[in-house]
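Okay, so here's just one chain, in C-alpha cells, the form predicted alone.
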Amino acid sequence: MNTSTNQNLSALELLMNRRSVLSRNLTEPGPSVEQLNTILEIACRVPDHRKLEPWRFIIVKDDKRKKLGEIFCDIRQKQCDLSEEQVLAERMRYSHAPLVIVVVFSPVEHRTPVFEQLLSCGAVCQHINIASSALGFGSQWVTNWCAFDKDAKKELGLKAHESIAGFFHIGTPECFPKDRARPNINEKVTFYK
C-alpha cells in the first residue's frame, strides 16, 4: 500500500466501508440544519462540465413527510387497487427517516450533452451518500414508482424537462446491514492493448 503523506486513511475506510441502510431502519436524529448544508455543499462539489448545475433539491422534513406521503397514496389509489398493507407502506413511504433529500435532475439547453450533465447529477447523489455517512448518518437512495409518475412530479412542482434522479433517506440508523457481495473486479476490468 502506497504510505505517501497524501493519503487520507479514513476517506478511504469511509469508501470501503459505506453501505446503504433501508429507509425503515433510519430514525431520529436526523441531520440538523448546518449538517443539512453541509450535506447539499458538498453534494455541490461534482465534476460539472461548464458549471451548468444541472440539479436543484426538494427537502422533505418534519410533518411534511407524512403529507407527502399521503399525497403520493392517493395517486398510487386512482392507478391500481392497494391492499390494506400496500396503502399503510404508500402512507408511511417518507415517515421513517427524519429527512428526505429529492434530488431532481434539471438539465440545461446546452452544447454540453445531456448525458454528461446527467453523469454529473448521478455523482451529486453520491456525494449525498458520502456526506451522510461521513457525518455519521446512513441513508438510502431510491426512486420507486413516483419517481417517474407525472402527478408525482407535479406534486414537487417539477418542470416539463425534469425529473427525479432520487428520493434520499437520511437518520440515524437503527441498525447496520451486513455488506453484500461485491462485484469481481477482475471480471469488470479490461486493459487496452
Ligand SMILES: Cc1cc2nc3c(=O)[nH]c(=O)nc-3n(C[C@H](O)[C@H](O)[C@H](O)COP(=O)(O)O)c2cc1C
Contents of the next structure:
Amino acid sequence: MNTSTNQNLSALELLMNRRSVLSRNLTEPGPSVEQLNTILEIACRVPDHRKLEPWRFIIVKDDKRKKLGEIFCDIRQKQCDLSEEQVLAERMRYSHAPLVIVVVFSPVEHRTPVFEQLLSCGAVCQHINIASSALGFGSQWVTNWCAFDKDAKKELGLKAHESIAGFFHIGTPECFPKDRARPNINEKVTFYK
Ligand SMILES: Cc1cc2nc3c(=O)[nH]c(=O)nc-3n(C[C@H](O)[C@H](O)[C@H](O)COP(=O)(O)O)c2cc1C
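In place of the form predicted alone, output the structure of the form predicted together with the named molecule.
Next comes the full complex, and the chain you just saw is listed first.
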C-alpha cells in the first residue's frame, strides 16, 4: 500500500516533468559505457508475459553515427529528390546526439499474442527515455521513414520478422523544451457501471 512515507518523490517529479528533447538539441557528453549499461538494464526490467524478451538493441555511436546517416541518405536519394538542405539533414540524422540506441521488436513464435509482445517492447522503449532522464540526459524516440524502409532495415541487419520500434537519440540537452499540452484525463476516463 502506498503511504506518504514510501512515496518516491524524486521518481514522481521525474515522471511529471520529463520531456523529450529534439535530437538536434542533444550534444556531448553522452552516456558512459557504465551509464549505457544502466540504461539497457533498466530498459529490460519491464513486464514481459511468459518472459519472451521480444526485443533487442543495436548501438550506434562514435563514427558509426556518420556512417549510418550517409548510408540512409543514399537510400533516400534513390527513392526521392532531396533538396541540398534535406541531404544535409539526412546525412546528419545520427550525428547530433552522441548515442543512438535502435530498439528492434523481435517477436517470438508463441501462444503469447504478438500484440502483448509489442506492448512489452513499447515498455522497453519508454524505460529508455525514463532511465536516460534519471541519469541527467535528454532523449528522443524517433521512427521517421528509416524505421519502415526495407533497405534501412537490411543495413541494420534486421531479420524478416523484426521491426524497428524506435531510434533513441541520447545526449546532453543544449536547451530544455517547455511542457507541451497534455491530455485531459477527464476526457480519457470512464467509470464502469
Ligand atoms: C513510436 C513513436 C515514434 C515517434 N517518431 C517520431 C519521429 O519520427 N519524429 C518526431 O519528431 N517525433 C517522433 N515521436 C515523438 C517524440 O518521441 C515525442 O513523443 C515528442 O517529441 C514529445 O514527447 P514528450 O511528451 O516525451 O516530450 C515518436 C514517438 C513515438 C512514441
